[in-house]
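One chain follows as structure tokens, the form predicted alone.
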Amino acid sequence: MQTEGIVKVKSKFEKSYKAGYPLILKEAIHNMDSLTKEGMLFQLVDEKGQFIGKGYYGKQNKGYGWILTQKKNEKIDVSFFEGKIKTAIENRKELFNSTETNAFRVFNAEGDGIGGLTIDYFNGYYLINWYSEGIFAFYDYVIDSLKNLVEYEGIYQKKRYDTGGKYIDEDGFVDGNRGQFPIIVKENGVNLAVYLNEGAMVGVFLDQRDVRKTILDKYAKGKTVLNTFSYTGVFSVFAALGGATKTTSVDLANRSLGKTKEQFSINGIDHEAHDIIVEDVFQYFKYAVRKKKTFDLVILDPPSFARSKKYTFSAAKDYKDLLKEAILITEKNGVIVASTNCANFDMNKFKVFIDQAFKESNVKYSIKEEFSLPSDFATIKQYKEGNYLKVVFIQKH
């Protein structure tokens, strides 16, 4: 592929574009219809014509494509791919060391230097998630680059941008063997069950690692723990194999019920010893209060938007609320793990969130740690927006 267009930046963007700043936002552009076909390369310059940046087209919910590099005479090809994911899988040699934990990240879109693309990794079998049409343009480069760099038992991908219902294979197998599902995976010792062929989620979110492993060694033990929004009851395995007395994990989707008590069951822990629920969530914070039921640690991950049949949830717009009904069912002393991936606001504001919640509950607390990303995660300083996690132990008074 050759660099084919020339994309002007309005003035006011050229600075953080010429600092390094690599998402092409549409209000930045003058000539957005020079853009024609999604995967054309183009050069980035600014109002004069001097050269800032060299880039590919993709439409992706976040912009419409992403800078790879400021090198005027650097070669998007093959072997620009094959650079950057070995310099990836070099970064991240102590995970696939480890004998602990083999499921993790091995590239991490722009933080890795190609934004759009990610590739995880879950006992030797690798997964590619395309974020854009745009980069699916690259396909032959990136799996080219991942077979001349790794060894592996099997390649699987997942297009995470609307395809009109046309994918290459149903369950996104690639090359290598296909994998006998569940695959079990470690994380920090602990046993998870993985589906790389089912739908865009696999059954754990890899960027909680440093979270998880949190609550099984400080948190857990004792314990009576309420994880909402559950998904697959990772969190609540944790807490089980950290010593809680009982772990009760919410979620409003059906298929939470058969995958958290298979996390259980691969860990020798007795599913029935816990309460798995399929509930909306808000519904049960309602029934808890009613109940008088409280916890000694609440874990709420809430997905960034979400929508059930009565309640409509944004993350920039209903934490605090959410943080207000958690305080609520929380012990005095106990803890609340307030998560968020949203991206729409920083560690700072939903440091604000946190402070107003207790605030009008009337409640004083104090805040025992924080996390953002773990180091497989890479994210650049010039993209502030690609650290999206934020993570806040708070202890209730």
Contents of the next structure:
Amino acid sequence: MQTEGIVKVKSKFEKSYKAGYPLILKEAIHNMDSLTKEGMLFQLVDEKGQFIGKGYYGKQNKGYGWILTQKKNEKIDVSFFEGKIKTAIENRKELFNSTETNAFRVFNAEGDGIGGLTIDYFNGYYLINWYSEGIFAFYDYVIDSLKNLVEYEGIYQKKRYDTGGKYIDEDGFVDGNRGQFPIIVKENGVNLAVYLNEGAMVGVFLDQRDVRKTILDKYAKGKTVLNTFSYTGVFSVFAALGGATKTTSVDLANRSLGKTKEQFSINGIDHEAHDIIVEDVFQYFKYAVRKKKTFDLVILDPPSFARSKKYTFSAAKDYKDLLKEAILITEKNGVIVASTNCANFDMNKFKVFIDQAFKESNVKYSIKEEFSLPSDFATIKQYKEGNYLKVVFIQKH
Ligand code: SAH
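Complement to the form predicted alone: the form predicted together with S-adenosyl-L-homocysteine:
Full assembly next; the chain just shown is listed first.
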């Protein structure tokens, strides 16, 4: 593929693109109309026509494509892709060699040099996520690179963009052997059931690995644990293995019940000793207050945006109120694990929400731990939004 289009950046944005900002924004470009076909390559130039970088056109949320190189003579071909993926694999050598963990991110989009593309590893299986039709145009480059670089049991893929309802082709299988799902992977010695052949989510969010380990190692022993927005209950499993006296998982999706039981069972834990509740979290908070139920450890990991029958939740607007509800049912000296993957605000802003919530509740607190993305979720300093995860362990006084 040759460079096909030329897009001119507005002077106001020149500096940040020259410094390596990777995402093409509509408001930064003079002539968006020269981007005609997703997957086409283009040159980004300044107002004088001088070369800034080369990228591809692909619509992804608010972005219109990603810069791939700032070297004028670098070709965007299969060896470019293979080089980036090879380096990414080398950077994860420790994880590939780990005997305790065989589920992690191998390639993290712009953090590893190619926006719009992620590759995760699950015990011999590779899962490719395509975040735009544009990056999917490079399908052959990515698959050929993987075939050249690694041995695998199988390759699966997911299209994470609007495909007109066709979310994955059949079960997302690409090459190798079809898996028997769930496949069981390991994270720090804990078993996790993973489905590569279902919807967008596979059963575990790999970016919380360090948080889960911290809960197991330091915060669970002898504690009662409430895991809200619990999904497949993986935080609960880590807490139970860390010696929690009891965990309570709450999620409104029906599927969460069976999936949570499964995650407990594959770790040899009797799920009947734990509560798994299918309910709106906001409803559950009201119930807990009414029944004077309290917990030593409360985990809050809501989606950035959620709508249930009765409530709408937007992390940017409502996180403070969510915390206030959690504070009410957390024991004195108990800990709230406040987590968000919302990219619209940063850690400083998140801490402001935390501070306001405690002040408005007339409760003192101290921050015990802080996490952002683990090292396999590589990020670059020019694209701060890429480091979306914020997790704070807060002790209630
Ligand atoms: N904390 C989980 C991931 C959460 S994903 C983990 O680390 O594994 C978000 C989950 O929130 C989804 O499972 C979704 O069903 C659930 N959810 C969204 N809105 C909800 C609500 N109002 N009450 C309860 N669960 C909700």
